[in-house]
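In the form predicted alone, a lone chain appears below as structure tokens.
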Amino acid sequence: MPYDYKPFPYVAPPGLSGPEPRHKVIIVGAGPVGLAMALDLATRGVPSVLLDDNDVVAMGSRAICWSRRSLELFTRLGIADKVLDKGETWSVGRTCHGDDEVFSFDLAAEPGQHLPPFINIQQYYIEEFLAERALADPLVDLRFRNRVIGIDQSGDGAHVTIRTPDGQYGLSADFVLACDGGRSTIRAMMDLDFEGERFDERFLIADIEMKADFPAERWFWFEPTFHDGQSALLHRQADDIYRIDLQLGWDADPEEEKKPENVIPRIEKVVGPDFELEWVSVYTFQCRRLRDFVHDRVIFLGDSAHVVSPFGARGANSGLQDVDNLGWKLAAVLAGRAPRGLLDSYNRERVAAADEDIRHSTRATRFMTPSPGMERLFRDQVLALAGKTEFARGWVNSGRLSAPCIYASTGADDPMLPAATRPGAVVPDVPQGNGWLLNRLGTDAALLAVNCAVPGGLDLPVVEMQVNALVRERFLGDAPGALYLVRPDQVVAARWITADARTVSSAVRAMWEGRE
């Protein structure tokens, strides 16, 4: 059955009848990033007002491919079970040249993980699940049909002007978080623009409903016969909905291509005639970002801060990693636990992460849509070799799949310990007793003790890890034991084979000051 787009209730805000007290945080945009940001702050005891100019979830599937790291965040926010029950998990990707498969991969080969590498579920379900949680949370004031039409900053706060069906009002807050997407009105009102590259290429994306036995796998075709030698992608989603992406070329007229009489014959060549067209859109490749994500009291996250070409699932997943990075830092600043300079580390780390995503997406775009000459020759030769030789398959680029960024870090490190858990990397999950390590970490910093004595006198939660084969491989290597200082976003801040209380305390101070 087609998704039922039920409107959320509009409630006249109190600011229409009199001035509201100053808020700690105003979040603009109730998409996945804005909703997750409000809930993440709520888990840390920070109230927020979340404003959205609409009253329904996103139309069409939009972001569909959610990574393991996003599922780990959804676990903390209380929606992972719903996502896993509704979505289509997958780990196998198949790459074809023409109509022939040249190679495949299986991301499930990594042992010791309780969450799948990726799950496909339409963005409207993610927004629905997050909105339900937000509406039930007393620390989230979610206001629909509240459109921000003005913003200004003073030295100690920011003020927004809001239009509602009942009139205009204003709100002030310590910080405003812009989560209002690629066409951000906040960004436009502040006269900020993206830097980066637009590509002369368009893709058509369509949701179709059909009963079929296509497995829940990622299928990518270079130059298939069913699509005039261009590229195509197929993903299975929830409710027997399939996503099809078809390369169009820059000369295609987007409005003409979206007409059902033009879309349906294209899709029939891929899957046959037995389907219903649910939604269609046309997008242009671009890989761009703001120069800076922090502008005094206004902070940008998600597509309002950076946009990439969709192949590789780096859009929404990267936005959720912005949430992961900013939430604990903003909560600490608001509580007086950390200086405002800690927010500079959000800017530094997430700008670097955006640049990494942009590099991967740009390379994928150039491989999928090569320019005439050497780019085209290289692409064609790699595809020809990939079906015959193992070494060439790593060069085939249909989108390097999203993975957490490893931040540059000056945190204490012992080179004897495994590289996978170095400072700046997200702590890998491993089995612990009847559960999992990440579920034992709360929303604060913690010290992981792996077969190692813990220094006394530390005001820090300690998680004593049980040593098993995976723990030894990922946390110890050849070392007899180790201590790991883990940030509230589950990123390693520092690690030692042995350390005294003074050394650990110094690393903790550096973490809260954004110096690690």
Given for the second form:
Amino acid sequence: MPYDYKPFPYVAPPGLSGPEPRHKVIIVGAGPVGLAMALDLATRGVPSVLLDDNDVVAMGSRAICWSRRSLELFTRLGIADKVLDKGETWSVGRTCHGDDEVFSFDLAAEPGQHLPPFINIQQYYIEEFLAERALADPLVDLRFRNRVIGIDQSGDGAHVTIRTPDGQYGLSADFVLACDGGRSTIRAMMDLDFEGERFDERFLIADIEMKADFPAERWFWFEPTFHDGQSALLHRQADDIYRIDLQLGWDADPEEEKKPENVIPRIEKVVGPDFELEWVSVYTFQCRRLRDFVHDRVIFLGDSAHVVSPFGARGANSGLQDVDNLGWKLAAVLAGRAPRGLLDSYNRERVAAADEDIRHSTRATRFMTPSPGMERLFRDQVLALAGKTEFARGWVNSGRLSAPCIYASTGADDPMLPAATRPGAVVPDVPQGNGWLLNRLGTDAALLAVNCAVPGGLDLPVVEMQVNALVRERFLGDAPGALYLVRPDQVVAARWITADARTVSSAVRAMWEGRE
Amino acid sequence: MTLITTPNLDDHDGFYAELLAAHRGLSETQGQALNAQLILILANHIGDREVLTEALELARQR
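Shown: the form predicted alone; wanted: the form predicted together with the partner chain:
Once more the chain from above appears, this time first in line as the rest of the complex follows.
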């Protein structure tokens, strides 16, 4: 069954009949990033106005592959159960050269996680689930068919002009969050441009409906016989929908290639004749970002700030990590709990994360679509070697899959403690009693006490950890005990084997000031 | 560890002859493929990123 795109209701906003009071936050763009941002702020008691120029969820095949870290955010936002119920979880990826499998990986090999490493589900479902929550949340003022047509930052606030079916009006806010995607109008209106590389290679995306028993795995082919000399990617999504990405080459004519009479025979060669074509589009991509994501009172998140190639699931997942990183900081600044400078740390950390995504994505793209000559020679010889030796399999690059960025941090550390939980890293989930650690962490900062006493006089929630084998492996190593200071976004800020109250207090201050 | 640029290989004349022999009968394209694989195999064997960077720099010097 094709997805039923139900329009959301447009309601004439109050600003059309008289000036609205100044808002704290205006979010532009109700895609996954904007919706998640509004809901994240709501969990921290911050109201927002969320503007979208449209009144339906994303059309067609866009983000499909959501990481464990995104599922952890969805858990906090209350939609994880629906996503897990509807989506196709997977952990196995297979890479083929020609028609032969060169190697496979299984991301589930890591024990002690209750969420799958990845789940495939169409972006329209994610937006539907998030929009349902947003519409029910009194702190989210979600306005459809409200198109931002002007922005300025004069005086002490940010001001936007909005066009609706009933006319124009203006709004002012402390902050405007641009979540309006790769073709961001906010970015264009502010005369900001991306820096980085553009790839001219064209790819065809198709969503097909098919009753088949292809397993929920990621399949990637270099030079398959069914698609001469090019690469191909297959993912299973919800509702018996499969997504196929086919490389077309730089000289392909997108309008020609999109015609069903050209698309269908190509796909038949991959999966046979029994399918319905649901969606087709042709794209090229870029690996680029804004120089800065924070421009005084206008802050960019997701594709409006950075774009990558689709191989590696680093688009939407990275945007959701922007949300994770910004939510607590913005809430703290608005509440007067932290200085404005804390927002600089959003810029610093997420720019570095975008660079990591862009680096991985650019390398994967070069491997997939090498330029003629030496690039092509080495790519082909890595593939040839991968068939005969083990080491070269790891060199085969069909996209390095999204993982949370480990931020640069000078937070207190002890070399006896395991590297995986060093300052800057997201706390890994571990079983705790009948539940899981991440579910016990709230939306605030916390101290994790692992086999150690917590110094008195600290105004922070404390989670006393039950020590099991996984906790020992991930949080202690050879140390007898440890104390972890965890930021509200579940990133380790500092950790000690022993610490007094003064030491911890000063790390807490550094955290709220956003010191590196 | 840094890149060794002093004599380090026993029987280098023998290795040089073996390298040429490995290319015998190959077309230019096949020879390039062999060289590329050889570089990748040796890089993995060396297993030291700094040494490899130094080797690349030395090879690029004119």
